[in-house]
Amino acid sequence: MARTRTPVVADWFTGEGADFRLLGTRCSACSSVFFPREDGWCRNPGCAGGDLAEVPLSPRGRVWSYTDARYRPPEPYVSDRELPWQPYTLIAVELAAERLVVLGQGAPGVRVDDLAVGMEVEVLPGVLGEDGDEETGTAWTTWHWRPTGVAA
């Protein structure tokens, strides 16, 4: 048995491996993006109003800009506080289909040092934290920013 695997957020990605998409939702009027998704109506105050159809975004981005979080946030963030703290990226990318950004955690790995504004990053899955023991616990699963040109 391992931890069962769980969406933080359910219905904000989907796939595996190099399938992994974001998912968003657009409008059929107006073609407005909408993450994290839109389902009851569309926000563009010119837009009579469309259907809501799910989209997969983009899986490759340019760095809008790029951070790190060196001190442990708060809960509800999940991390082990038995463990010293491992800082991590978070990462904005501009889609350019979409013309939106997102925010998300870089790849494990990744520092600010391999991070450059206008890079080209990709999309991949990855875990979040996890919660209780091997046995019964959730790893609660995300999306990760990465290079692109990084081996996997």
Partner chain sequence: MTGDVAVLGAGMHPWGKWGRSFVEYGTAAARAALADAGVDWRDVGSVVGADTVRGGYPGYVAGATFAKALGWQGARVTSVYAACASGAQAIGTARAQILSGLADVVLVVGADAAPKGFFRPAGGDRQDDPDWLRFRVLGATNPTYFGLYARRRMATHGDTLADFARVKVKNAASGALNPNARYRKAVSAEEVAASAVVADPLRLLDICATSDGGAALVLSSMEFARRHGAADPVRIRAVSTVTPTYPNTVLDLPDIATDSAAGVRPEGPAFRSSIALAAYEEAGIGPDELSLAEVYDLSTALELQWYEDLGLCAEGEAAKLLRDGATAPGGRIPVNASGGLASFGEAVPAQAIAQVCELTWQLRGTAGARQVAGARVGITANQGLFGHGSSVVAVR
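The structure above corresponds to the form predicted in complex with its partner chain; please give the structure of the form predicted on its own next.
Chain alone follows, minus partners and molecules.
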């Protein structure tokens, strides 16, 4: 038995492999799309509000900005202080169809040297961290971005 795969945040993404998608919501009145999802009201200040429906977001976008996290963030960030810090890349991705920018980690192995503003990237399932042992532990799942055409 392998670790139980549990989303870090419920209802923000769905699927596996090529079917993996981030989930947002779209207002029926103004067509604004929100991520993170909004389930209560339309956040568009120019909209009187409408029904919000869940929508899968585009699986590909363009790098809008990027950086790397080279230091361990301070509390309340949760990390095991006994383990060495592992730097990771953060990528802000513009989804043109939805007219929004989504922030996420780069896939393992993606460095800032591999990225350029305007480069096409794709979303894929990822693991933020793991708790416990291989038999009874939890793999906390999230999303990652990687340049298109790169094997997992």
